[in-house]
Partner chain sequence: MKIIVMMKQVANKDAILRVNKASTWIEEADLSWEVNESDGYALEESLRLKEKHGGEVIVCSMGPQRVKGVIKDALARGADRAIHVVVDDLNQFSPYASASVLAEAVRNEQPDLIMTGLQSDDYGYAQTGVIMAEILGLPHATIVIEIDASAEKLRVKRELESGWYQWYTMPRPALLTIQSGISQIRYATLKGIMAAKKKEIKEIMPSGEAATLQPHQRIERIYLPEKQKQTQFLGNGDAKAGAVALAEKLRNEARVI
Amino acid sequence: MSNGILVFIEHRDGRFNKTSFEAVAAAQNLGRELQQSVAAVLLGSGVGNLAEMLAGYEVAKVVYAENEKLKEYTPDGYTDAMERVVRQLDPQYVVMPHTYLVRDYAPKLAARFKKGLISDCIRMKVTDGNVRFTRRIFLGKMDADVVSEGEPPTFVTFQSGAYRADQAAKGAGAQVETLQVEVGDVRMRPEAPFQEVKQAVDLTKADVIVAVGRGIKSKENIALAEKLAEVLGGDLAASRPICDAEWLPIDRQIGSSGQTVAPKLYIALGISGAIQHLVGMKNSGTIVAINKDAEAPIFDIADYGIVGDLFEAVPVLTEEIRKLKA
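Throw up the structure of that chain alone, the form predicted alone, no partners.
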């Protein structure tokens, strides 16, 4: 009988992909809800040190699947290796980060088990032992709840920001099991991996974000938001119109065509809440919105809202926070 949860850990050039630990947090959360153990799997060659590092997390064990053909990523190699690990461990769920690499090979892996891939999930809910995964469709205009039917395993990926990497619980040292896996013919020659444009500012790591929208009215008024971000020890961000106007660099754009973030605190100043923006910040821990339009969509997802003039509210808020920190 299938049991447990297997989480895939991605790495490159001797370093973990940070979204792998978001997947660990998701797997641990699922494990607690279902009262099942979590195992981590690492594929590669000559990266036993990374497996040892993984052992410091709260997992039942770390499976290090080794083969010279796994030294560099190929969809053939990774699919073969993961298939063998999954068949040996027989997990109920296989959890993966929704990265370019996973998007490349995971559908092929799921197909080997005659299963579909539930991809790009933003959350999950467990009710009476049944898991419902939620993913966005139509560019975030709708949420779709997905339930896996049939025999395990269920393959699922989580969107970056759905869980925070710092939510991944540390452990006392899990057992590392090295598994020499067979890998068949690799038909492709690895080339340089896809490289995202390097961001001057990585907002995905910010705990506090103060974002501005059209309501800020002019570039000069952004100083108000900067002061609030400074007193909170946070980062400044913006909706697309602000970056299109070149009032802030594109690196600070949040949304479907910008960065996807999930800070502990997100303060939206003069942002109406267009769906393209909400897609990028909806999973924030606490959302505070200040907007003079009481019907602005941002209030639908805000935990706290101030209906009023941001030019009156923000200076007062900044000063009060400064007093509290003094």
Contents of the next structure:
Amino acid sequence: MSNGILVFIEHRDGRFNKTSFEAVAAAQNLGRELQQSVAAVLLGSGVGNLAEMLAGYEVAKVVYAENEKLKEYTPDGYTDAMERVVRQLDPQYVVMPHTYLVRDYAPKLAARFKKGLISDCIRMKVTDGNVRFTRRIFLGKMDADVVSEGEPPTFVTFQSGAYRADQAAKGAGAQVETLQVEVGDVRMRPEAPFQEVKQAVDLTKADVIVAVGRGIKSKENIALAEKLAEVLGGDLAASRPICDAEWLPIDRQIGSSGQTVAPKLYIALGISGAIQHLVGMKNSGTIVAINKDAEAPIFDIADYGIVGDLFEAVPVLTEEIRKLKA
Amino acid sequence: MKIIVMMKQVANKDAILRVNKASTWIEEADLSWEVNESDGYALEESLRLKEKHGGEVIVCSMGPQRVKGVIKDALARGADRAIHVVVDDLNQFSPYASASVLAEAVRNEQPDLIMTGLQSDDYGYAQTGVIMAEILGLPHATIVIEIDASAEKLRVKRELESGWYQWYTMPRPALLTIQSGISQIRYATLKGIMAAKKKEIKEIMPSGEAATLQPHQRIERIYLPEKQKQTQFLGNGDAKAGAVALAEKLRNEARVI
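Given the form predicted alone, state the structure of the form predicted together with the partner chain.
Then the entire complex follows, led off by the chain already shown.
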């Protein structure tokens, strides 16, 4: 009978992806609630040292699935390897971080078991051995409680930040089980990852950020936000649609595909607050949102909100701050 | 090159959402609809590939009759013909079931390329395309932001996290999920709208094992998110008054200016 929780560990260039430990924290949590053991799985080639490091966490064991074809990530290679590990361990839950890499291969893995993922969860609750997972839907406007049905395993991914990496418990030293895993044909050939022209703007060090979203309506209107940033001595930033439209360069983009920031003050102008944006700024000190839609998800994490026309509010705000600073 | 674009119709971004009586989904009557954002980019990229390399673009959408709105718009923008998988209630399909229905709907077309958006703006599962690829036995790449189809093998640029990118090469046929913003989307012209009226829209019903699959996950309840912070709303509807109050709060309460 299926039992236990298997947690997937992501790494690149000899380093763990930090969200892997958020997944470990989630898996340990689930394990405690269900009184089941947690095993961690690492795929790769020549990364035995990472497996040893993992063994320092409170897990029943570390499975290190090795194959030359796993040296670089490919969806074909990872799916084959993980499928074999999952079939061998027969867990009840497979827990993964909702990273771009997991998004790329995990649906393919789940499909091998004729199911999908309960993806991008933000929390879970266990009652009488039944697990209820919560995910954001409608770009963050609603939450949905989801239950798994049918045969195990249940594949679950957790959103970045849903659990804290520093809450992954350390242990007395787990055993590492190295598995020479079979991998079939790998059809895709990856080239080396690279960064586009070196980021000219480093927003991660900014104390104050004024960010604009769709609500700014035109490139010309960005001048309004620029003036506000100027009186605050802050930097100008944007959500993805603004950079896609090339109203601001891409090195000013905040969010999962741009920069992750945590300034003392973050002012969001006309940003509705899609998850992809929120993960890039939710740890800011004081968050201000100005938006015409009272139900915009940005207000869920804002300390101060103005529901209304940003074209009315921003010039007044700029002027008031200028006076206060004079 | 024969390209199939999967397009979903979703609730309009600005629509006010109401939870239905059973709290299992939103009230769909009177809702305004639009094409899922990244699917619009998948269509645009498909049309550009066709313009460059020749061939045919087929749009495929699943849902009740209302999804003809998305289909007709895609035909007006330049798609050649369409497949409409008619189902009354999309909510009964889990990610695997909908991917599996869609895979059977396009299998016999034997496309060179299947394109989807990277995720839907309603469920946000981000899985349908990848599961389809697995069912059809195709290689795939997700979160694609550039496509080079000039050689025999496809070369695609994928977005990784935090400003990193990576190129992948893979054989055709293949399935790609497209990131929003890959190119500027064209508008339908009047000529396009007129031409679309003569284009074929084939209606089919779900078939194969997919149509009878048991769901592997179920939504128990939906609700407005619990707030993570107690937001102080300022101005009470008066944006200017709110701005004056905000400046004062930032100075004296938050002490950030």
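Between two forms, the rigid core is the largest collection of C-alphas that superpose within 1.5 Å. Numbering follows the first chain given and starts at 1. All values reported here derive from a predicted model rather than from experimental measurement.
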Exercise. Can we say the CA of Glu226 moves by at least 2 Å between these two forms when the core is superposed?
Worked result: yes
Exercise. So, does Phe311 move by 2 Å or more at the CA between these two forms, with the core held fixed?
Worked result: yes
